[in-house]
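As a starting point, one isolated chain is supplied in structure tokens, in the form predicted on its own.
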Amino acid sequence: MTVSLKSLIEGWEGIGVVSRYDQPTGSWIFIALHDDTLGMPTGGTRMKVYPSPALALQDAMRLAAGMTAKWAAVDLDFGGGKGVIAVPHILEGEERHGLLLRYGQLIESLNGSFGTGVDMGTTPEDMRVIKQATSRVHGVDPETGQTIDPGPFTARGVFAGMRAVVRQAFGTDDLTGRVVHIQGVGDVGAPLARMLKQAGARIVLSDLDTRRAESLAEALGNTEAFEPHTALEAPCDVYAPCAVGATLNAETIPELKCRAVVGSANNQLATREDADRLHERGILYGPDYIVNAGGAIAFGLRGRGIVDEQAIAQRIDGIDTSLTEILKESSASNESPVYAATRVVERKLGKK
């Protein structure tokens, strides 16, 4: 069924949507504000070419709802929001710079109703540009102006979450010899691969950019890179989707040859029913908005004045403990961890 801007907005349970058409670049800007129960709606800004403005808004809404769950699950006082900039083509130079400045001005006009940071398609340097127009930006040091890359923080959280899932699935969190397939070796997948390699895991890589996967495989040594269209055929202990969302669906789940799924991609499940499909196959799933919360935790703490790197690292490593409790609860009730994680979020939001 074809979605429209009107039908999406009418059917959404969130606070509201801010939209603007950027005439100079032909881009659509959507800021989806989902929930402010815990604090100011905050989430990254995604820049991408979409087939239609409606699909860009749909993505913003789904990601904003995911941010509500993420902040609640990690117990930080922010609400759920997300920015999506739907560009007609990849923008560079002055064209990109001007768009980002105008986007920052739009955020500033909301008077503290939305804060943002890096997401797919945007960079720490983009945040520096946006910060010229608004203070509501994470990832730029307010005193030095230096940018902070969230990727390594997110990777650390995925690593912590993977230990929890592996412990539940195999009885030990020792990763030595475990085969981990990382799908997407960008800002999160690459540092995650290095961490896993150091922990003794065997790494399999795949990426739409096959040269990038091959280059990382060569750098790591004793690591295999697969063509993206054959990646799911690779047997592994853990599949780690670290690129786009909705890769776990009715078509792909039957093809998986793994015992667990733990990755950094947002909205990995195409539908809620896919959680049950994984559970029915005996594949243990680490809910994405908990597993990938490392970057949000780091920037959230920095936004609250906590800059000590050890304190931030310890908080990110706590994803292991939080996820372990969720996995125990879901195991006791013989259900997907998604449902136990949802109950945690609902309790934090006062909805249950």
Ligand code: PHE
Given for the second form:
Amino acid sequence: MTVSLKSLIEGWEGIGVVSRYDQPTGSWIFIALHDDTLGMPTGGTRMKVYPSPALALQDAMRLAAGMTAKWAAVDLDFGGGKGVIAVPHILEGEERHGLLLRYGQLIESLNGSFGTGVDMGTTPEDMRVIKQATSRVHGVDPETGQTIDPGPFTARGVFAGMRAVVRQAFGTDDLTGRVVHIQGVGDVGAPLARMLKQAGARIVLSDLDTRRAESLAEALGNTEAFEPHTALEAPCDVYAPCAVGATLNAETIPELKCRAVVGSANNQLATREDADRLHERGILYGPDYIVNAGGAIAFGLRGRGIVDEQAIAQRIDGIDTSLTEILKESSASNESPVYAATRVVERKLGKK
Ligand code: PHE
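Could you output the structure for the form predicted together with phenylalanine, given that the previous block was the form predicted on its own?
Time for the whole complex; same chain goes first.
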């Protein structure tokens, strides 16, 4: 891959990128600020080992754009941004603590240009550390210091989105006996599996960490766990990517054995054309940023002083309604739901 920092920065239509090399740990930090039309750029912080700093920046940029769309789609007044910390290896203990504090100081120096929270590779506990250096953190109660994990909220939203997609694809949203393949059983995938199981679905699991998939399968009972490399061969009604992005691409789409794709991963499509590829195969796709907005809704509402659990749950369940509208529109125009979702976002951002 020939992506370079230079070409990425030159080609980006976002506000800008804050970059910093953390010398003590050898980590690259990128804060991508995509759009502030609706409010302060806000998005999670991802921590991961990347093959190169450029790929980390590229991830930050794509994820930040996804946040712009997500906030707009759910009508919350935040903008799109995302933090990526590209670590040389998984850091623990003092090293991790120091890095997070310095990262918090960097955010604090931006004076309200970026707010963050948990994302893949970071934990609610990490947010508590960052919070020591800056107030611009979601998911840590300022009074009690208690942390909030967005995972179960995101899972609730995916569940609501799945109902909408299943209803459109099969004519009924009864999940009894529907086979759902959850790829990635982390913070979102695991609670999602439990909710689906409760609703009567049959679950198939896969995870890069095979032991993690196996132990969840055992805990759920009557659930199969697949090796990651054979996972796509598992026939299912719904494929739910709940880990890294870009799992839907020119190579994987022809292999899919499902009727619908609905999951929590950000940036599931490798390229825009992959939306059409899915559509041509008759696979109904629930656009990622519509489906996975549950965590953002929970954090966004809390950030605006709405803490009532019921109110938050209701708003998350509303993903069913908004996605249903998008699916109806796309079915009428016989195109991928991605286009109708984009139109919703553009309307909210005042671009059309
Ligand atoms: N990282 C999650 C997401 O992408 C949750 C999150 C939302 C974290 C908003 C911070 C701010 O939606």
